[in-house]
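Shown here is one chain on its own, the form predicted alone, set out as structure tokens.
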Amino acid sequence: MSKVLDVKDLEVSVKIDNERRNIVNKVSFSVNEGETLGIVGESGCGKSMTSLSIMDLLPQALSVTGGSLTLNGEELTKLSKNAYRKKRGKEMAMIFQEPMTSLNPVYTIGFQIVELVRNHTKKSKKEAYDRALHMLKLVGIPRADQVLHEYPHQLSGGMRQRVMIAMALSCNPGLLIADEPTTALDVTIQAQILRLMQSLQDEMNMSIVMITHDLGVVAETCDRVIVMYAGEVVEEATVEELFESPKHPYTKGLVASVPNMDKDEEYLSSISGTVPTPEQMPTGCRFAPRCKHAFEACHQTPPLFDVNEQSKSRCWLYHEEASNVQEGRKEVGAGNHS
């Protein structure tokens, strides 16, 4: 299975008090052809900044300061702005969280899709118009011929999100990045959008990076998952492994916080504390201040350990020596108690 996207040691930094601080730190992952990779974590963990780095759409204050981004074997960080712009929309596309801020309010839906198609293909205006109409029908928009002449504010949230998907897929990109594509939608529309994306993926053999904080979306749509915390990857696993046997304490906290209708729980589980800001980033393990299992080794930064063939975890508990220390500590504690 060939790699469509390969991210290695990606660093994104911001300048704070004349000093550059990493908000995305040494992030690595890959996406295979036809695969859906989930990126999960709380708000502020660096998920969206990672995706915007791939698309070269970072805010002006932020910049990629390290690592490599390879799309279909081509190094993206070496491209000019113009060359990068030609790849956006044609070889890779992105669906943003809020379509109302992504669609231009002063142009019709049809104008925006036609312009996108003509910018990336050699189609005539008539052919681009036909393509736009076909894409709107493909994503399940009723009266598509009328919607082409309407403005974004005339459509519901679910319809605007479908328009964004139609625009993103209008040039058949091999990679689609979906940044919280269902956050602002009600549950029924969420399910429709996710089913739509899966059917289009099967039809086009497209790779998807699904960015979300909703583990339900991950369970339903993803093949593999990376969990991010404070700008770092803390766990990588198949979706089955992640839910059946989460490894990192942060991942365990996320999975435990999902409401379970089969259990009679009086209180919902939660992770105490908040994600640190770049100015307050702790030394060593970034999750240690919130972790119930933190011990001496956590003052040093852990690498991403290979736990088994299917999962990795950035936690000292999976280092042999650290595990022995923990076991010894438990035995001593048990002896003192007796």
Second form
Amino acid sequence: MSKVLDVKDLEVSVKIDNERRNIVNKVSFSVNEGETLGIVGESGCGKSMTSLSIMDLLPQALSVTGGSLTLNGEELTKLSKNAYRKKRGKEMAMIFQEPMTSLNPVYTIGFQIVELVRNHTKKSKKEAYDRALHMLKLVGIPRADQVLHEYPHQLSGGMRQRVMIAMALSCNPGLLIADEPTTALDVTIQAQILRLMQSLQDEMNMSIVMITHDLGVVAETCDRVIVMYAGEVVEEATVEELFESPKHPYTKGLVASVPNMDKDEEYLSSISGTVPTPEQMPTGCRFAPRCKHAFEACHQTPPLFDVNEQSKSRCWLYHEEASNVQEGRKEVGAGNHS
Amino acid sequence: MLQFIIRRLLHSILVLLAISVIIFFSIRLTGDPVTVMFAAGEPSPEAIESVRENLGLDEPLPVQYLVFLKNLATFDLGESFRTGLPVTEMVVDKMGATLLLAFGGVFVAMLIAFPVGILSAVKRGTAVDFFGRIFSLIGISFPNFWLGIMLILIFSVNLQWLPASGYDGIEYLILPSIALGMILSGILARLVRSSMLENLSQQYVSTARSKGLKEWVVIMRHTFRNALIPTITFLGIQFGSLLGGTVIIEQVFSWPGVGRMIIDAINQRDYPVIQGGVIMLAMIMVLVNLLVDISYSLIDPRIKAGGGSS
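Right, and the form predicted together with the partner chain of this protein, after the form predicted alone?
Starting with the chain above, the whole complex follows.
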């Protein structure tokens, strides 16, 4: 399998009071052809900013200040603004969290898809409209030929997200970045949209970066997962490994906070505290202040340890010399969870 | 749509009725027109009485009003006390020039405000934005009569580029339009800027960028088109004060419009001409607002002019 997207040591920073602060810090991951990579984490952990920097769509105050982004073997960070622009919508596409506001309210559905198609291909208006119609049918929109001439406000949220998917995929991009694509939808619609994305992925042999805070979505769709915390990758694992044996204390906390129907719990489990802001980033392990396993070593920044073939974890507990500590702590941890 | 227009027209009639009451009675607070007519010497009481009778001023006020209203219904605005000419003809004759000036003012305002507002928003926080906002402030702060006089001084008297007064071709329209549109352009530029900023942060703008569209397409097609919606509303409302502004500007530039006619009529207490002129301006105002309401449904597909029937 070839790598479609390769992200190495990506740094995104924001200027606060004339001081640059990294909100995405040395993030590395890659996405293989036809694969779905999940990026998981709480709000404010940098997952959206990571995805926006891949698309070169960061808000004005933010910028990529380090690392490399490679799409199909081509370095993106060295591209001119214009060359980068031509990749968007053609080689990589993005869908967003809010289908209700993602489409422009004053243009018809057809116009908005045709606009994208004609932007990247030399198709005539007629051919572009045919393509739009084809895409709308592909994403399962009933009476697609009518919807083509309708405005976004005439469609439901689920339908609009289908339109967004149809539009994003209309130029056959090899990579789709989906930023919380189902968060704003009803649960029943969520499953439909996820299934649609998967079937289109198989059909078009496309890679997906699925950004979500919903572990249910991860379990349903992803092959591999990276867990982000405070702008860093804290764990990288196959989806099976992530749920069967989460490594990093933060991941354990996330997995534990999913409501479990089999257990009769009075309170849902949660991770106490909040994600630190860029101004108050702790030195050493960024999760340490919220971690019940924290010990002396956590004052130093931990590297990403290879725990086994399926997973990596940014936690001192996985250091060779920490195995004693790890054993001891694990019991404590297990005791707390049950 | 038709139902909407009919309802709005009925509503407009009520507005015009209210305006007619206010004008009719308020100008009669300004004094006796007959005394002004005989300004030259001391007239005899009989002479005054006969003039009164001739003009219908001997009737009680409510009766005078009803007569005025009855005639108004047939677009007969009476005859000038001064010249005896039918007011309807006088007003229609001058209205063209006034509307031309008003639209000239709106045109100038848009011509300046749209680029300034858009650039200010897109280049937010930069020198461009700073100068754009300074410009808006200056535009808002200049009284239009003063600006009119300055424009005449600079471009007519000193540079002799453009004519200072009268109306005899398109070049006569330029200075008065600028004088009239300047204040509006200042306010409009601010509105366009804030409306653009609001829309630039919308999700669909990110979507447009994610499609790989050129930046100017993102700005103009996707952002400005949406920012235009509140702008049109504002222009519709401002058209009223712009018509008010023409009264002064016409005076400064000796523009042969309704405004100057009304001022002259006020000086002579020529009631029918004042009433007729103001009523007609009010009608134009009401009509423009109706057109603005209808134009919404063209700009914003979410609004159906039928109101709730969508």
